[in-house]
Amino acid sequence: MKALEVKDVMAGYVDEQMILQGVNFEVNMGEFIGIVGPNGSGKTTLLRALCGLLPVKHGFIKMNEENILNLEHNELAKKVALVPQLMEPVSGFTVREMVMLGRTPYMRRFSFEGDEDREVVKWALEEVKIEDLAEIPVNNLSGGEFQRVAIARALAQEPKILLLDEPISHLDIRYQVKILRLLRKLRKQRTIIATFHDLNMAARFCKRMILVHKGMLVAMGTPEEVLTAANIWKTYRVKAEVQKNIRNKNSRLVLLP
């Protein structure tokens, strides 16, 4: 089933300067999609357009066949959630209170959380395995722990599509693997789209990948189809060799001198 359709999308921060230049792709329910590309290629801009934070100047974005431009902000927030790259802890908040912020789209103005909101937060904490941290101040957490809190807050929105901007960029290798294993598990109930700098990590965990450069889609497909020596040279201007892992058949890039 189609979860997302992006058609001829152009978007940017200044009317005269479009960052995204006619992007086209489709994503099915339950996929884990990795978006890769050089710095400034439009990865974060694309995520911001997908969740409605950046207006689409041309083309359209549909979720479950519905144009996101036709959705109220609260309704869109129930369909798609974004975990930004540089999310900061809110001083004075516990983990549970931070995750409860994800219930905002479901609350009326000046109202308090109800039993359903508390149940959803409890589920989100359990889903990312941080229920034992619920009453700890978020300022006391490690980077990997706080990243799980950020994901739990997004899950509390109960979205069908979860967007993550560089979810592993500031973590050590242990937490990188833990977070990506968690996301791979979460995709069983929803669609996951994340941006990456680490091409090998994206290839290891993502079902399909999107390679962007200068706001345009260069390639989309399986990691084997996207991470070719020719595509890497075209977008990064780096010579690389693609090797296959004999045990799990995953592609791995090796940079050449």
Second form
Amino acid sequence: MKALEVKDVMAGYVDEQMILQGVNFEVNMGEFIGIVGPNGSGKTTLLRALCGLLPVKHGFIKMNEENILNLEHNELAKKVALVPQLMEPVSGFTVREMVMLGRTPYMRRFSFEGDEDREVVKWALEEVKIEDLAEIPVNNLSGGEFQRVAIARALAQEPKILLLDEPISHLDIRYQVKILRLLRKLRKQRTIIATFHDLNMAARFCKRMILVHKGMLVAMGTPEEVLTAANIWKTYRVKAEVQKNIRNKNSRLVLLP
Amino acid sequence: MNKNQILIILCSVLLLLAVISVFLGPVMMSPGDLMESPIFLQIRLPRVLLSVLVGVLLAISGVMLQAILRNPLADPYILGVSAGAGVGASIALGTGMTLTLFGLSSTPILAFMGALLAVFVVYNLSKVAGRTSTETLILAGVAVSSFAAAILALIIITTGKLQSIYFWLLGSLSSASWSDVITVTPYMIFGLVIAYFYSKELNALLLGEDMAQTLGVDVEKLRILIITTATLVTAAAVSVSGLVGFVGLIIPHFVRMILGANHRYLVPFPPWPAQSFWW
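With the form predicted alone done, generate the form predicted together with the partner chain in the same format.
Time for the whole complex; same chain goes first.
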């Protein structure tokens, strides 16, 4: 059974202009997939379609054989969570309150958060290792710390699929590695799909990658299969070369002058 | 000092001010004469109660609109309530009509209807391709308010009732009566219940409209509901007190500073203690 099956998906912001022009792919449970592609290629649009923010005009998206396009907002929110590119800290909220917002689809009216909600929030804070920041106002956090709060908030939704839009773009290299290690650990028991601009970073942490260009899938497979000089030229229009590191057999992409 | 202590202090200040203001006035009273005095029962008591009610109505409306428009400068009048009510009231005052309905005279009734009409126009103006956005709502609110201000000026000039109309626009509780108190109480209960009922959605909206939607909130539906509620609540306040300014803008912020931004606390508590503000 596929954790996620995307078939012939077409979607766009205006009716006449489809940004995603027939996207097909399948993802297994426990995978950490990296989506790469130039600016404006449809990476973010794809994530928005997957979490129901953008109506899908054609095709279907199935999770465990269930078409999620017909689900109620609230039911979808229990299955798919999104960490957006830039999340604003809610001023006046502590880290715990911010993470508690992820429990919205589970909370009942007139009732304050229940024991189960508190348990899940505690678990989410521990998963991303920020339990000691719980009572700190979110405004006081650094970018790297706040990114972990954003991930914890999404985890509090208990999603089967976790989507992240450029989770490491605005972080220093120390936090980039920290966040990617965290995601690699979190992929167990769920599926993670994230977009990246740093191709080498994505290649090091994702077992499988998707290369998107003009709303279509150009390549899908292992980083070695996807990040070839030909593919990079076709999509980014940049001359690059794949160099093998003799010591650890990692390959990396190097720009040619 | 923790939040509960601050709340208790503010509630006590409210109570103290209420008690003091019952005694103050052109006719000073001792506690002994209170119960027999018609000044106390028919004038001062309803006035004090109405001031609390109006403050609660405006504060609750401010909280809801600041959340739904995601704008800290939003106040209860931002979507045209004040302008519409002003035109309605000035028609009543300018023509000197003397119709009464359910114990209310024509001024509050027309003010109420004018407020609802203005927001109805604003909401429909702001729709682009069947959806509203915070930007179009605020812009439509400004546009309709300017238009209504022009109509208001025309009414003032043609009827010559500048003084009475201007006095109403400034906002006043001087003519508060028991029937006013009874009329606005259901609106206050309605507003508090709705705002509390939807507090989890209002909280989710703090993350932005897209994020609220990924948390299962139907943003467009919520917007219609909250705007309708806030409009009814504000219109009720305005119809009995005129255009009392500032309260609906500042109290939500004041309470946020003390209690934080969580609507579960922001909605039920704030209005009460913060009420002491506008004496």
